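Only one chain comes next, encoded as C-alpha cells, the form predicted alone.
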Amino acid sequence: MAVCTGCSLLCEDIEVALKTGAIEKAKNLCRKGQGHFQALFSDRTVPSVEGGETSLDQAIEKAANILMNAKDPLLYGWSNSSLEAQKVGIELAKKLEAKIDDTSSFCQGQLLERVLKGELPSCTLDDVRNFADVSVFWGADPSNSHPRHLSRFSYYPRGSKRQKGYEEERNCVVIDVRKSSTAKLCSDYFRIPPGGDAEFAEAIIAILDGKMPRFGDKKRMIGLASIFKKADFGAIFPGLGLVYSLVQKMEIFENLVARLNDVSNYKVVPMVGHYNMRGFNELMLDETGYINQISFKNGVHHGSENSVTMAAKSSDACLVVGSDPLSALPFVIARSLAKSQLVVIDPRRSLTTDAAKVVIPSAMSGLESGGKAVRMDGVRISFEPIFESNLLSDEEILTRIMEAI
C-alpha cells in the first residue's frame, strides 16, 4: 500500500503498480491522485545556477553562499514536505536569523490557528465517517479540491454508527457563491453572494435564538437552522471562500459554531489543500507559540510584516521548499519575490524555478522519499517510498545547506 501525497487527505489504501516511464495500474487512486502520480514522468527539474545545469554539490554550495550573505532572507513553503524537513527548515531560518512562513499564511491559517488553539472544536476524519449525520461545506469543493473526501469519509461511506449512508442517515449541506459540482451532488444547496457569508452565519444565529432571519428565503433558512438543530453530530468543512470573505469577520463564525454547540454537537476541520501544511503549522506553534510569519532575528517576532506578501518586498534571498509562489502569489507581489535571488528546492519545474538564481531537485514525497505528515483533520501519517531514486529528499538537502552555511 502507499500514500497519495497529492492533497491533505493523505489516503493509504493506494495499490499501484510502476513500470519504467509510466504507472502500469492503479487502484484507489482519484484523478488528482493520478495526476500526482504521474508527475514523476515529467517536467522534472535539474540542478542549476543562473540557468546552466551544474551538479548537485555545486547547486547547494551556492544556495549556501547566498543564503549566508543575505541581510534580509526569507524561508518560504513548507506545505509540501514532510515533517522531518519542516523541523530541519525552522531549524536554517534560526541559524540564519531568517524570516519564515508558509501557504496557510494567505490561506486557511486564520482557521488553523483557531483549531490548534482550542478556539474552535475540531475531530477526525474517522470520527465524521463513524458518527457526523451532518456535513457542511462552506465556500468549499471537495469534489474538486479533495476528490475522495465525500467517498471517504462524509456523505458516502458507511461507518460504524452510521452504516446506511448518504440514503437515509446523513445529510450533505453545501453554502457557496456557485452552485459547484459537490452542490450538485448534496442534499442541500444554498447559494449566497460574493461577500454575504458573514450575513448568511449571522441569520442561522438569529433564528437559533429564536428570531425571524432578515437574509436570504426566510423558510429555507428557517429549514436549515432546523436540519442543524437536529443532528446528532456536524461537521463543518469550511474552505477558502468563506476564509477570504470573512477575512476580518472570523468572530462571527466563531460565534455561529458556539451557538450550534448549545443546541448540538458540531466540529470544525477546515479544508486545508496542501499535504502538509497542517504539520507546519503544528511545528511552528509548538516552537514559537505562533503558525507562521515568524521572525527569528534577534529573538523570536510574529507580524504581518514576515509573512510572504510583505517580506517579498524587503527580502534580498528567498529559499523556496516544494512551492510556486510567483504562480500562486499576486503579480505585485510576484515580481517583487522574483526580484531577490531565489533559491528554489523542488522535484518539478514550475514559474519559480524557471525565474530562481539557484534550482535543486528533490525526491518526490511519498514516492521517492518517506516520512511523516499530518492529515487535514490532525492525524499523523507515515509514508514510505514506492519508486527508486537517487534523488535527495527535503530533509537531506536542507540538512546539507545548514552544514555547509
The other form holds:
Amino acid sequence: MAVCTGCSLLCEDIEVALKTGAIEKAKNLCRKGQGHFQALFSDRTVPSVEGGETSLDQAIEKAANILMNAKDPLLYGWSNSSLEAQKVGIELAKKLEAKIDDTSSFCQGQLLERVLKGELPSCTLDDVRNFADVSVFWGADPSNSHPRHLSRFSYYPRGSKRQKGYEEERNCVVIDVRKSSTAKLCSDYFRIPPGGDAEFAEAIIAILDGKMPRFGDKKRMIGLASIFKKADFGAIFPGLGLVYSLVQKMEIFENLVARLNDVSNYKVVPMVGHYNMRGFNELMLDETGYINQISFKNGVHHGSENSVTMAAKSSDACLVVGSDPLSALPFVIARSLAKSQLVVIDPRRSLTTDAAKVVIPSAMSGLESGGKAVRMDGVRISFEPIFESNLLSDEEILTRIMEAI
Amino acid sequence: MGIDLRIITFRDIFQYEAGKKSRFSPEFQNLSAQIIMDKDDMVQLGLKDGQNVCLENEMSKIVVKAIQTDDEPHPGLAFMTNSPWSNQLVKDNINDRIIPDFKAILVQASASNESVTNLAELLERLRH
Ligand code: SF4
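Given the form predicted alone, corresponding form predicted in complex with its partner chain:
And the full complex, kicking off with our chain again.
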C-alpha cells in the first residue's frame, strides 16, 4: 500500500502499478490523487543556474552562495515537504537568521493555530467516521479539494457507532456562497451572501439563546439549529471561504463553537490543503511558540512583516521549497519574488522555477522519497518511496545547502 | 458598456489535475482563464456562453472566457479558480491583514473581441 501526498488526507490505502512513463493501474486514488501521481511523468525540473542547465553540485553551491550573501533572506514553502525536510529547513533559517513562512500564513493558519493551542476543540477524522452524526462544511468544498473526505470519514462510511447508512444516521450541512459540488451531495445546503458568515454564525447563536434569528430564512435557520442541538457528535470543517470571510472576526466562530458545545459535542478540523502544512505549523510552534511568520534575526521574532505576502517585497533573496507562489499569489507579490534572487527546490517545472536564478530538482515526496507527515487532524503518517529515483529528497538537498553554508 | 463584478475564487479538481500535469498546458489555461457568470450579467454584456470578456481593475486587465453558471441566479457575483489569471486582479492592499482578497476581487467586466490572455503574456508581465 502506498500513501498519497496529494492532499492533507494522506490516504494510506493506495495501490498502484506502473508501466514505462505512466500509471498502469491504480486503486483508491481520487482524480486529484491521480493527477498528483501522474505528475511524476511530466514537466520535471533539471538543475539550472540563470536559466542554463548545470550540475546538481553547481546548483547547490550557487544556492548556498545566494542565501549566504543575502541581507534579508526569506525561506518559504514547506507545506509539501516531509517533517524531516521541514526540520532541516527551520535549522537553515536559524543559521541564516532568515525569515521563514509557509502557505498557512494566507490560508488556514488562523484556525489551525487555535486548534494547536487548544483554543478550539478538535478530534481525529477517525473519530468523525466512528461517532459523528453531523458534519458541517463551511466555506469548504471537499469534493474538489479533498475528494475522499466524504467517503472515508465524514458522510458515507459506516463507523463503530454509525452502522446504518448515511441517509439514516448522518447529516451533512454545507454553508457556502455557491452551490458547490459538495453542496449538491449534502443533506442540507445553506447559501449565504459573500461575507455573510458572521451574520450566519450570530443567527445560530441567537437561536441557541432562544431568540429569533435576524438572518436567512427563519424556518430553515431554526431547523438547522435543531439539527445542531440534537447531534450526539458534530464536526465542523471550515474552509477558506470561512477563514477569508472572518479574517478579523474569528472570535464569532469561536463563540459559535463554544455555544454548540454547551448543547452538544462539537469539534473543529480545519480543511488544511497541502499534505504537510500542519506538520510545519506543529514544528514551528514547538520551536518558536508560533506556527508561522518568524524571523530568526537576533533571536525569534513573530509578525506579519515576516509573512510571505509582506516579506516577498522586502527580501533580497528567497528560497522556495515545493511551492509555486508565482502562480498562487497576487501578481504584485509574485512579481516581487520573481525579481529577487530566487532559489527553488522543486521536482516539477512551474512559473516559479521558470523565474528562478537557481533550480534544484528534488524527488517527489511520498512517491520518490519517504518520510513522515501530519494529516489535517494531527495524525502522523509515515510513507515510503514507491518509485525508485536517483533524485535527492528535500531533506538531503537542504542538508547539503546547510553544509555548504 | 461594462458592469461591476465581485469575483470569488474557488477550487476545481479538473483545473487542479490539468495544472498537475503541466502549468504550461493549453488545458490548464482553458480551465483557468475562464469566469463563471450569472445569466443576466451575461445578457447585459451581450455575451453568449464561451465568448470573451475583459476584466479590468486598478491592478491589471485580462481577457478570459465567460461561462454561464448552472447555479441559482447570482447577479454581480462571478467565480474563477485560483490561478495566475485571477491573481492578476487581486489587490495589493494587504498591510496588516496579510491575507489577500482572493474572494473579493472587484472588477469592471465588458465584452471583448480580444483573444484570451495567454500564459506567455502573464509571464512577460511578471518579468517587467
Ligand atoms: S483524497 Fe487526497 S490523499 Fe486521498 S487519494 Fe485523493 S488527493 Fe490523495
